[in-house]
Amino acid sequence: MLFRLDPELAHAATVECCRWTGRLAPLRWLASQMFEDASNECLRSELAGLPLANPIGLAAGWDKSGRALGMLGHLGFGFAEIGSISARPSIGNPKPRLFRLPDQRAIVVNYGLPNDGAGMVARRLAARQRRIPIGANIVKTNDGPGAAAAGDDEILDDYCHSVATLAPWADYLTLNLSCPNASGGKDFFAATGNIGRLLERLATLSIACPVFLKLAPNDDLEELRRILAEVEPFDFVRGFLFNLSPGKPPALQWTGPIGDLGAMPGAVSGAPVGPLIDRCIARLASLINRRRYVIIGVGGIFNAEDAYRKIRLGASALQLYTALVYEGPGVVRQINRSLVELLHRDGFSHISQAVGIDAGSGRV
């Protein structure tokens, strides 16, 4: 029924019916019994010091507003992610604005960045009750196209605006570096130095709350190593995730045909994304520091096997988005049950005894 409306629409109305059910006990406690599983202990473990009951997060990019926060703990996560959220309240891109590609498992997003602002979204998280761990993921206001270019000082003051709201709140940040589908960010720290910028001014504001770095997709060592020389003085730095790549880049795997894409704005989620973000993962899981750095593995995760390949690879939690749209909430229980089974399959205990234990061996 979903896939016979728009994309978007499809996308709102979800949101919306689980902002509403999210307001009602009985509903709440319905969605528990539908969709989360009984504890099973060897996927306990924590995230930078967050509990967390099982390492399967949902994505930003779902909720960007915080509008569903009654319902999330409720749908069998360990954790989740809200967001992007901007320091000013933002449209986003025209319309249309959201594809799906049904052959290829996945969707292209051209949404950028709408979102109630970082001040509505405070209010929200200061009201919610808290069931699992939940995260802001801060990025700078798209004004939309026709903007004027944002300057250096306009830039970082727009990250420690949403960053100084919203940490008194939420459980963790991420601040998103590399959104593809908006100007203003991206192109500012890709270049050498501006993180390090960033992360000066925020170490004023006594962040109290794990921070991650949300970084494009690049599994150049000698990239990464410079990002990790620009962190490494910042201790409230706690790990990365990596983004989309913007447009189609020739990385991206494509198993059949895919029609109209050029037709389609955007960046890709979903399968296609899969084996770049994994070669990410294990080289990045290489080069950092385990006892201070996690990794969150997000891309392509669609059944256990996928998930369980990226915390070999050195991913300590999951996110999923793309694998609601085909799958929906049920997709949840599904990989953690499954991921029980491959974990005793390969002999371990508990599942942080596999993270990483591919990194650097070749095998993506």
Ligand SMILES: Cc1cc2nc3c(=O)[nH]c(=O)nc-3n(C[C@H](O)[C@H](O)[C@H](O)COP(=O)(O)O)c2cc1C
Given for the second form:
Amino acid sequence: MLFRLDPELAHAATVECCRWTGRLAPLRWLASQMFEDASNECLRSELAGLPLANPIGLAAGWDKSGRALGMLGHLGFGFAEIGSISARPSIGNPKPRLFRLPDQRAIVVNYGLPNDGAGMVARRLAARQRRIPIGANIVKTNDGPGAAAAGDDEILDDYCHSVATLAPWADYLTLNLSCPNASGGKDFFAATGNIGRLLERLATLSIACPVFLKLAPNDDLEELRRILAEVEPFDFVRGFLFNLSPGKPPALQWTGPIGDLGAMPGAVSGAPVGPLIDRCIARLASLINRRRYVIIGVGGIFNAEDAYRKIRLGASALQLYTALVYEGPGVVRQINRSLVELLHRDGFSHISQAVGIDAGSGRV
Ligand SMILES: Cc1cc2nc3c(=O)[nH]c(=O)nc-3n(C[C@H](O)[C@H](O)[C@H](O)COP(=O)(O)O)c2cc1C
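Next, report the structure of the form predicted in complex with this ligand; the form predicted on its own has already been given.
The complete assembly is shown below, putting the previous chain first.
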């Protein structure tokens, strides 16, 4: 039924449905019965100090403004990330800005970061029940396609405002340094020194929760070394994720005919991005100090094999979004169950033993 609706309408309808059902205890209980699994000790772990009942998280972009927080903890996820959230509310890019590619198990997204702004989201986070760790993904405000380019200080101030507003209420923060569909962030942070400049400013805010950086996909060792060197002095940074690439880069892996991509502006999520992200994870995992940093694997996870591959390449936890659209929330329980079987098949008694075992092995 949802697939008969316009994609953005279907998205908004499911978020609103979760918002309203999440307010009612019997419906929260019902969702838990349907989607949660008795936690398996083998999957119970921690992410930069945050306890996880399982490693599968909800990726940023589904609940952009924390409207469905009441239900997020009942869908089987081990953790969830809301956002991206900006200092000021934004209406994002003009419509249409969301397209389905079901044959490719992909979505083309050009939302441009619509959200209710950090102040409103902080109030929602403050009022939530704590059931699973919730992260807030922070980005520079998108003032729309016609807006004047923001200056350096404006970009840095925007992030600092959101971090100061959301850090007291979130379990972790992700700094989205690479939104593929909005200016005022991705190009700025591609320049040497600017990640360090932002972190220097944030260091003055005494952030108590772990901070992760969502980077543009990158499998260039020199470039990754440069980023790690910039991050090194700031011990509140505890890990990394990779975002979608802007546009339709050649690194995307299509299966069969694609359709009219020219009529679909935006970045591609889902199955086509999986191999690219796997390469990025393997490269980064071969460089990081694993006692300090974690990698959250996100991009093209639809089943336990996809999840397990990312874990073996170096991801300690995972996130998904597109699989939720095509498979429904039951996919989370399914992945966790099959992941346990894969770990046992290979002789691991705990997920941590498999993390990074293939990093640097050239298995991508
Ligand atoms: C419709 C849609 C909206 C998204 N919005 C955001 C966003 O606001 N911030 C962000 O960091 N990532 C966003 N993402 C990227 C996802 O968090 C994730 O990194 C990406 O979709 C890859 O995972 P998947 O293949 O499981 O979907 C969005 C993805 C989709 C499909």
